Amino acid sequence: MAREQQPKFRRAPPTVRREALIEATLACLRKYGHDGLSVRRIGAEAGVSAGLITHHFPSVSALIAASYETLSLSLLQSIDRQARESGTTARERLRRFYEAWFAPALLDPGIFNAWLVFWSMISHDAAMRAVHDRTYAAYRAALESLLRQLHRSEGVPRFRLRPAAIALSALLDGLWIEASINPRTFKAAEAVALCEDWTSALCAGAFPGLLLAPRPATRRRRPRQPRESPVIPA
């Protein structure tokens, strides 16, 4: 039987350990699931002994929510980053946006199963669960961002930012869900129809829940009239 071959010690800057120790993290969870944990595949993905992970991080726990993070914000911010580049108004950010989050690289089982895990830890990992609410407020932010330019665009009726930010993440988390669960559900381009549909409902005003109030017409004051000086009489 082989013996399995020790890492090789490399030295190299914190920065530049700890981030590699983040993308072996990745590489096992997306290859094994929750049995990427492991201290001793990670070490080895990254090709360093287990003990130096613990040089770097305080706790393996610490390791699996900086890896969330940097997940996270990474597909994040290159899917806002297609979406604004390559869109020229509104309505088109946001039809790039949604080709964007069901696009095949997003859709790879190796990334769901990333996913899992981490889902399956915050619920009692308050690293995690801290790390949840700070890359879903940034992923809100995003969508607020978009959909602030539609609500500027003519013709579209005042709604309500954030609500409408909310219920379009959940649309698109539901069917990135099943979409990795079972590829063969439905096709990437009928996820984006029906995104398209929901953009074209809220342009419509067909959620009256999103609606604002229309503004009171404020009433025009008439100009006082002078006062006529009292006659005095002589």
The other form holds:
There are 2 protein chains.
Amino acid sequence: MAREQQPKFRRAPPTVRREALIEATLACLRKYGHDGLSVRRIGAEAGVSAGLITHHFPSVSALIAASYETLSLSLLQSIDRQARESGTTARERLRRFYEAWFAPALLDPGIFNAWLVFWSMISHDAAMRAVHDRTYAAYRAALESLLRQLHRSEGVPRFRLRPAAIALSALLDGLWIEASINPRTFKAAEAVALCEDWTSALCAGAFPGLLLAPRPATRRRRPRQPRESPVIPA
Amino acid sequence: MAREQQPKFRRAPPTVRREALIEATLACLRKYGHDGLSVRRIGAEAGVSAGLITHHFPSVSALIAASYETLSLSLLQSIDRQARESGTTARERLRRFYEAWFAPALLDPGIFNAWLVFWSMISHDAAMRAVHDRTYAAYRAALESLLRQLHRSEGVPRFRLRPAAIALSALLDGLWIEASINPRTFKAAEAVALCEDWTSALCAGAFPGLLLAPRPATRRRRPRQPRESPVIPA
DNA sequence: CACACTGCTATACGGTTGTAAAATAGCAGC
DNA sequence: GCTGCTATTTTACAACCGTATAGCAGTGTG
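Provide the structure of the form predicted together with another copy of the chain, given the form predicted on its own shown above.
Let's see the whole complex now, leading with the same chain.
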């Protein structure tokens, strides 16, 4: 009987629907790369018609930018949460950050594929650029916070925070890319070990360009510390 | 007079035409990112009709793979040539490699944009995967050759070549990405300095995970050296 | 149960896409 | 100058693209 047929579709509140469309977008990126980003493909993945997308988002590129932000923030929150757990020393928290960074969920090639497509859009799309700037600033802040805590640890020589964060961030990104493009090159544990080595070298004062002059040992009041120079000496 | 009009097109030998189409493909990638990769766009950039592309290449994706290989090899040859010039010590050659890596030509955002698009295709296209494997192997071989020369230098502690090459490659890639996505974060000279710092730490034996046991000092014949372990200890 | 709200689909539009193949035209060689 | 080779253009095809909008249908409320 017609009255007893399943409904053709199920209505959902707009926020629920937008999240579902974002999930479908990320799933299409994983599966098909850049070719996954069409309203018909995303609609099919979400089980809705293509028209719903431009109903809920100003444009497809707005949906893509929202997806980038969702993925970035969820990964950063996951990593940050793991770094905060239970570790007592700054060194231990940094190590947990590395483990979270190279967790299986983050080394999923699908995540990396999605990231590549997002990155490739940054230079041509203002909304993507804005999302990148926000989420990257948050990521750098988290990393610098961990390095600042390390900086304050006993026995650690004083170092320049900003270039240290740059170098560590580069090492993390580079290893992540290597692990994603060439999964057989090394295991996640090897990547964590390489980063731990970097921390060991930093704590041993082995990066001449990152070192700051040590504090004088006296208890006399010292003048205001000079600001850290933004230029790394040659 | 009709007879005196310019010819409608100029014929070219197939190899010349293929190179021109590859150059046009790279130019379109620089300008438009992934959207640049259509036969009509590439044809317009090269000043020919779209049909010529599928005449000279089995498919558009074959042209894209050929473009990736051309770009990879030309950049690697340029870097390798600069690293070989005039530097006498292994340390100096490595430093020149860094300078070549962060040369303005390589930090061109257009190069990076092209690279991102190529990378995003590796996991979905067998021809792209094959090009990547070949050119990446060549790049790693060049890097390991430089590290091997450093390894033999006087005063340098023995280290594991392969994980050292992995870590250095990751740092280079990461800094290159950072410099390309966020050009204001640091200057090329700062990136070179960070890499030089990494070399200093390696030469100082500051990476515990990379160190090998030192050679015995006696002149007795030693048994064959054990093979370097592929697994980095935790 | 009827109705109103609004989430959602179906349809349409103008445009782009990659590939194939027939036809054209440049030009080297005789 | 003519001819044949082949580089290249032109045309066509089926499919996809993003967006807009009229109208449908789910469903909560009175």
